[in-house]
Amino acid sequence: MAKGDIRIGVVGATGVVGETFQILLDQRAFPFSELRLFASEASRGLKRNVDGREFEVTSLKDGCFDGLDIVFFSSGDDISKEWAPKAVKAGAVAIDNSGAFRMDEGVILGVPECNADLFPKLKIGERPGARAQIIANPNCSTIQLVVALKPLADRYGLDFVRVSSYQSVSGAGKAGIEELLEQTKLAVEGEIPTKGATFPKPIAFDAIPQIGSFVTDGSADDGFCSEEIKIMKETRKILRLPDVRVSAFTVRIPTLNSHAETVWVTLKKPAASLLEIEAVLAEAEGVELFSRASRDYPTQAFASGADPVYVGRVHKDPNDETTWMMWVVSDNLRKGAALNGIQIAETMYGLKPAAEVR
């Protein structure tokens, strides 16, 4: 990818997703001419190396987005709610990884493999102008799910999707990673870890069937946690299938990185065979299939540091000829966050990356 005149910013530059953005800008040779890194006051003055150049971290202030074309947000909802509209007002496209705008009517919830036709078309060297807007990056566990579902939806239609997730601690940022490592050390030394600040229970050598807060208001969502609601609602929006039934159950597990999902997909039309289903998945953009013939399957450690959404263990549910089961794994910091955001930008500019990792 040739160098070009795209001026970008990264908000939350010292967090795990913000740092992954910087790694990917380098690996994919994204053609930026200017890069501004933003973080909290505590991180101001830190230096980061991207594409062989050194950049200093600064803090958000009025006018900080002036002249930028793309601003990637990898901070919390409150920061995005305040500053993403300011980036748009300054004439930039704000690609936001928080949950602040995902379900807003009129805001694109973008996954290039699923709904790239909705993205604005930009030219390198030209300001976005009237095309400046917020584009929301979906929840990490939703992204890998919809990439695997999209080819099946196009070929057969979807009736019902059931998903159970097994999500790594990196989904909770640096604090989640540190909490697992600290508690694991204590447990190995014979101590009993106590609840930390990040997760609702000790995470070392255990599984926690809660990600986010529970809904207890007597509504249809009562009993679900917020991560499950995100998956259910975002999947319908991204696939533009408002009537598809989606049920999710999310679990935090003591792995460092990558999320895994078991998925039951009930199709509207039956598939002729396993080989046909596997062929549809194998040809899908962004998917890398482990066929049953390979006698192998992807794992979370295998997916960590890689770009694809891996699908394996595809087989038919013996109780229903239209229901298929599969195992879906992807790096939640890459495709589940930063990579998807950069792919949105690449798609808007019609760019091809220098390389995909594995």
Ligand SMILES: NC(=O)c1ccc[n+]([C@@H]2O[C@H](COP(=O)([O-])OP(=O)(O)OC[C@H]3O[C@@H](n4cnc5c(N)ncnc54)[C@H](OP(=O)(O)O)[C@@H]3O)[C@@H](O)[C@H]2O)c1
Second form
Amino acid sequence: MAKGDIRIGVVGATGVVGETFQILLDQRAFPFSELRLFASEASRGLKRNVDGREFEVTSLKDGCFDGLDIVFFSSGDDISKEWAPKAVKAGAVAIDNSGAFRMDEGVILGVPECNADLFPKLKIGERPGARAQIIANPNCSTIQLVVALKPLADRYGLDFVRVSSYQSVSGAGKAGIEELLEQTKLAVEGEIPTKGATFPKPIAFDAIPQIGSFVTDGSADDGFCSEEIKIMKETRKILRLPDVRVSAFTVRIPTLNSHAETVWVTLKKPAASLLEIEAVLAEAEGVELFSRASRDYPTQAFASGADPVYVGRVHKDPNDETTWMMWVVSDNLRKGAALNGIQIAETMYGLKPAAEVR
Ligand SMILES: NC(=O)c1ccc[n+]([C@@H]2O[C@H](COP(=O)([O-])OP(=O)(O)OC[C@H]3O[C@@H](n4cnc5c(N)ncnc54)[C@H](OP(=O)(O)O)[C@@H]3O)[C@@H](O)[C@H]2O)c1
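Other form of same protein, the form predicted together with the named molecule, not the form predicted on its own:
So here's everything in the complex, that chain up top.
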């Protein structure tokens, strides 16, 4: 990809998603002419290297987005709520990783493999102008799920999706990784770790069936935690299938990075055979299939640092002709966050990346 004149900002540049953005800008040779890195006051003055150039981290202040075309946000809901509208006011497209705007009517919840037709078209060297807007990046567990479901929805129609997740600690940011490492060290030294600041229980050598807070309001969402509700609602919005039934159960496990999901997908029309459904998945954009014939399957460590959504262990549920089971794994910091954001930008500009990982 030739160098171009796209001026970008990354808010949350010192976090795990923000740092992944910077790695991807390099790896994909994203054609930026200007890069502004933002984090909290505490990180002001830190230096980061991107594309062989040194950039200094600054804090957010009025006017800080002036002249930028794209601003990637990865600093949490509160910062996005306050600052993403300011980026749009300054004439930029704000690609937001937080949950602040995802379900807002009129806000695109973007996954290029699923709904690129909704994205505005931008030209390198031209300001977004009237196309300046917030585009939301979905929740990490939702993104990998919809990339795997999209080809099945198109070919067979979707009736019911049941998903259970196995989510890594990096999904809770830098603090999540540190908490697992510290507690693991304590446990290995023979001590019993106590609850830390990030997870609701000690995470070392254990699984926690709660991600986010529980709904206890007696509504249809009662008993679910917020991560599960995100998956259920966002999947319907992205696939533009408001009536598809989606049921999610999310679990935090003590892996460092990448999320895995076991998925039961009930199709509207039966698939003829395993080979047929594997062929549909193998051809799908963004999916890498481990077929039955490969006698192998992807793992979370394998998916870490790579771009695709890996699908394996596809097999029919013997209890129901139209239900198939599969294992879906992807890097939550890449496709689940920064990579999806950069792909949204590339799609808007009609760009192809210089390189993809695996
Ligand atoms: N981790 C994932 O897998 C994942 C996936 C999808 C979406 N997301 C979303 O992405 C966002 C970032 O997540 P993360 O995992 O990267 O978290 P993280 O590692 O905790 O990083 C948070 C970032 O926000 C910055 N920040 C904090 N206060 C700020 C302020 N007042 N002004 C500007 N920046 C500020 C931090 O800067 P300092 O270092 O200076 O504190 C840091 O750069 C969250 O909205 C999260 O929900 C995360």
